[in-house]
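Shown here is one chain on its own, the form predicted on its own, set out as structure tokens.
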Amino acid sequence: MTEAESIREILRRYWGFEELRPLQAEAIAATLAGRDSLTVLPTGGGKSLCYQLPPLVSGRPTLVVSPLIALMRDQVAGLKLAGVPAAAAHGNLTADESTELRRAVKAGELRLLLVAPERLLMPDFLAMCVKMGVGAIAIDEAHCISQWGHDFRPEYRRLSELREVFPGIPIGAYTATATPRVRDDIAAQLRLQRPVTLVGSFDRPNLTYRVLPRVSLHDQIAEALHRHTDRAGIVYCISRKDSETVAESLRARKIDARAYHAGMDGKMRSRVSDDFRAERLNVVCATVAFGMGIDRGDVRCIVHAAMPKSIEHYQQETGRAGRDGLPAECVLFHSAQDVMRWRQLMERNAEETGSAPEFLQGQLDLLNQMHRLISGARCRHRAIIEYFGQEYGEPSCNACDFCLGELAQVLDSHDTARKIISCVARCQQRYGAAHIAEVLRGSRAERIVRAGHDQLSTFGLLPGLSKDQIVSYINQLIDAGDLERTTDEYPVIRLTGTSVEVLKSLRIANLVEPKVAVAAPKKARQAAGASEPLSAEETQLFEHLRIWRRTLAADRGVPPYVILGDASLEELSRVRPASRQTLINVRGIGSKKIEDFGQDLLEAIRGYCESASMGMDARAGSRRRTLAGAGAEDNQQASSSAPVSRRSGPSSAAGVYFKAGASIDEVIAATGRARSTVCGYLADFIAAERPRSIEAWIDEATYQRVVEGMEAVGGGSFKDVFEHLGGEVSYDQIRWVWAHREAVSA
């Protein structure tokens, strides 16, 4: 077997997979060949498997560098799920625990470890990672050793020291967010000889972006989620006491949501991320500190409820919507308050961790970037790719807010702000946005009557309209340079060198406001091999699966989407796979997970259809192969006694009955089960054992139809034979002869 072969084999075994994504391929042979290499691929591109999959090639195992004990455990349950050997080293260890952990290093049967960088480099835990005999070391989240990057840790500095330590090992740095300079840097620091450097498209095209000026906060936000009920959503905020409140607010409108930030009480910031993990929560509001250990690929909605600080930080945030490819919205709320919020933070961080100027620089270069981005009225696809140094060459995405045509002028813009200007000027440039805004509507407010601003001949011109509005104008006026605010303790708002041509009408302003209606996610530009929508009966069949995957999960004490994600749901939802034959069609279900609990999502499949009179086997499947053609390991598997599961039950009773010529009828009376449930259990018998004949229970006159049907569709689906028949052969029928003629040619 070729090495190309032999990846190909591996990623259907254990992953499932047909084929790999695009870099994958390059990446996977770097490593292989023993060269360095620099990858770069968005949240969701599939970075992970270009380190998973080499030392099942190679047979020598692969060290993995991983900043955040969740991410790594949520790797290692996937892994090990998947039939992977493969274990995580921090310091949530038991005792127990750890000693295993050295006994499975000692006896080498380990292919993948993942550890921190600050026990990685623990002399006596670097000398048992050197005796374990490493063939390849990857570096995952590589950003962080850059200080030019969005998430500097020093502790990644060090990792340059691996270098003598496995002279010789290619070493491959892995990372969703790296502009060319930080690429650059991340090669200079990990001391890369020569890297094969692969950069994936930054683009997103499963998610659509939404930029909106901050009227009504909390208001916006629910509406938002509410756009996706039931569904996971991350709202980001700058302060913990702003992710606090949020949630809080949330709750009031019926949305269950709890906070996240990293001055929470240990347990409580543990119970929150496991309750998202597991599918018993849905919506956190949180700072940065939520998000890059979280690996749940269902997220539908990522709310910002500030502008982030960089373009890499929106970048990864927005990048945990959508991970298995499937729609997902991205909606960010900002006002210029943002910009100077932030700056004061950056700046007194500075000066209570002493950082060289430099740094403070870089950072505030980075935050000026946002902004920017949030302030142009450009497609978000186009603005975000073109950031990263790659060329967009769509027209349209027709994916974001602004290439949807969801941003409406203001009526009267120019005149509203020539108001707010001129209130401004009245009010001598001493006051914030909302004194502003409360004169502009007339207010009477003890402090407005007390300034004798009630008084001003800008006094209630803009009656019609909200405070939150009008401060809503005021920051697109500041964003667009025709207003300042202060930096001061209580900042103030002040004209700025355009204000004077706004009043004179030497410079038109432009004011816009959110259309009333806010569509879902389309799915107009759809990431490759995206499916068609569910129908109604197909949605309901996906819900019904999603609670058996979160039921078999909390048996499993993993996540989820560890089990399958949701892209492999919405599969099984269309294609109803009555059998193995079937299941193995599926994409993202390899043999492992067939031998683990295939029996139980047939029958949970099959007793969904049944109740809802949904026919079986309504499609091929992705991936258009058979278990007799999977390989060794499949063939070894679809020998065993029980078809499916290697754990006794009603379908290895049922092959022992087949074997001995039993009828369906027969095997009914014996086994207790549905007609339908033993129907399918002879599919997976025919597939497994192989009988010369299937005379027992289907006439030669008919199988001779179903095989002339067979060959008029040229290797259609089941549905396709049916109709070609006329319907007078069953579903099952087919079945068992497609699973018989499978069986003998194999």
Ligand code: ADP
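Between two forms, the rigid core is defined as the largest C-alpha subset superposing within 1.5 Å. Bear in mind that the values here come from a model prediction, so they are computed numbers and not experimental data. Numbering follows the first chain given and starts at 1. What changes on going to the form predicted together with the ligand:
- Remark: with the core as the superposition reference, the CA shift of Ser48 between the two forms stays below 2 Å.
- Residue displacement note: Val707 has its CA displaced by at least 2 Å between the two forms (rigid core superposed).
- Annotation: Cα of Ile547 displaced by less than 2 Å between the two forms, core superposition.
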Second form
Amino acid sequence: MTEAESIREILRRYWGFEELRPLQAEAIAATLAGRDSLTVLPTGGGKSLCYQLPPLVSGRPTLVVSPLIALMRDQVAGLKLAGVPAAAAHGNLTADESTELRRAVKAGELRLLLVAPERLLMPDFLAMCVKMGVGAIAIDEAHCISQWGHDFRPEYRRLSELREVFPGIPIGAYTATATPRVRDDIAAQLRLQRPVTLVGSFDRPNLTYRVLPRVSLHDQIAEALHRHTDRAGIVYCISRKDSETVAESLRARKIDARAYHAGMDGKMRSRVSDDFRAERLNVVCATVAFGMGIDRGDVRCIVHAAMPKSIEHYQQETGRAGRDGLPAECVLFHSAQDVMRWRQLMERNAEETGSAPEFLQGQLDLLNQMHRLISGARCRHRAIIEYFGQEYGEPSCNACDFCLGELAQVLDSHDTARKIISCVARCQQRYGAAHIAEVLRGSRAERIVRAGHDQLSTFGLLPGLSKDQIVSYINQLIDAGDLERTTDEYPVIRLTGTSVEVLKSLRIANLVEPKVAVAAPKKARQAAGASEPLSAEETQLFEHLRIWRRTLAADRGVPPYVILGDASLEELSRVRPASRQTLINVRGIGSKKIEDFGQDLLEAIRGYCESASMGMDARAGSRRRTLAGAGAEDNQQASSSAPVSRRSGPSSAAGVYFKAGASIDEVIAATGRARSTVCGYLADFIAAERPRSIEAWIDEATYQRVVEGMEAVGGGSFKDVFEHLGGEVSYDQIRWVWAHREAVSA
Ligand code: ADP
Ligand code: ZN
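Go ahead and give the structure of the form predicted together with the ligand, now that the form predicted on its own is out.
Let's see the whole complex now, leading with the same chain.
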């Protein structure tokens, strides 16, 4: 088998995915070829797979450095569920866990060992790692090594020693931080040698961005969250106090929300984050501290109660939405105060810490960029990714307030623009946006009067507007190229080649402003390339499956999202598999999960569909795999992981009867299972055992009718066949014939 083939097979068997994403393939190939690598992908881009997969190909364990214990725990739980032998080493292991870890290492069982940086460099631990024959090292959240990053951790610094301890072992660094400075710093600090550098697109097409002026904040936040009732949401606030008052007011509006900030005691904080992870709590109002270490993939709504202090922060915080690839919404509420408030905080901080003036200036620059992002009138997706130095190829994103046409045209846009441009000219192109705005509003503030600008002909030309509004218009004119802003320490606004054209009305300027409320929740389905939204019926099944998932997760003491992601639950709700045969085709469900809880899941789906009279096996699922094929994969599972229980349980017991030619009624009597369940077992049995004929359960004429029906509807669904046959042949019978045809032709 070629390397590519074995990667594909591993991907299907353990993760239930059909394809690697392009950069994943390259990162994995680099590691397997023994090369260092630096992979930069946005949150949700699929970094973890890049370092989790190679050890399953090479058979040599990978050491993964990870900054947070909570993150390690969840990752190990997820890996184990997928059938990958993994363990974590950190300061909080119980004595039993430590003993088990040493045993597993000694026995050579592990494929992934996650470790906290400070632990890794302890001599004993290093000795153990060297002995276990590590094949690769992965540094997760690698930007933590750089003081230029927003998340510097001193304990990461010593990772530079790894190069000497593990000569010749490839090191892969993974981060979502895009700035070149941080990237270079990571490579230098880790002493990466000619690293393969892979930088993905920073666009998150499944996120819809909205920016709205703050009017009645608490109502606005509640309204945004109401568009995602019973779904996970995070509200980011600037101060601890804000996070508490917002949470309180949301509770008063019947949204179960809790605050989370660094001022709370540790116990309370972990309770909130544990509840959130376990889906017992959906809405958290937090300062920026919240989110790190939480991999919950189904966050549907991120609200910013105020403007964040940089686009980097905004990208990171909104990045926590929709990690599962399904649509999610990010709403930012702002007012003019935000900039002032951040500026004061930054200045005070600089004073207190005595940091270099360039540092403060750097922060203020980032703040200005953020302010420009929200006051500009252009596609938010485009603005964000251009900020990160990438190009945006689409004419419209269909997933931001601008592209969705939610911004209102300003009446007399063009006249307003002309007034602004002439004011810039009157002020000799020597003043900043705030000053120009004050002059236009007719402010008699001291600096305006001192400059004599209350005497200008443009003084007071825009009396009814707020300063913030005018600044926003100035930013829009800059975006359109009709004005420019210098980049010196005190940026001033200047005219451009097209300014005069606007003044002479040879060119028409267009200004917009946000409507205060969002008209209707539009979703970024199309943009995200996702499938149709679930129907009302399907949504109910989806909710039912979420409860099923939560219950199973609680039983096992793991967070629900490591069981299955929302994308898988959505597909399950659409396809409604009746047997393992169709279950295996649902994305994100690998063989180990099928063995583990496939039967339970099938019964949950069947139970619901029966009570709601919904048809099953409605569509083929996103993947085209047969259970027979999956079974073959299982047989090759020669890795040293704990033995996988092979098709035990009720379905295999039924198989024994079927093999002996027992009828459906006999198997019902023998196993005590419902008819529908037993019919599902038979489909499984046919797919797995490929009996030459199935005439014991279906007569020849009916078999032929179904075959003709299948041919008539081509690649259609069971439902199509069912309808084609005028409802005269049952779904179960169609399913058996289908399974049989697939099995014998495989
Ligand atoms: P990151 O670590 O970059 O934030 P994750 O590793 O958490 O991203 O992956 C994000 C999501 O994408 C997860 O739900 C994961 O299961 C899914 N995913 C990753 N790789 C693939 C793939 N090749 N095919 C389908 N889904 C994938
Ligand atoms: Zn857009």
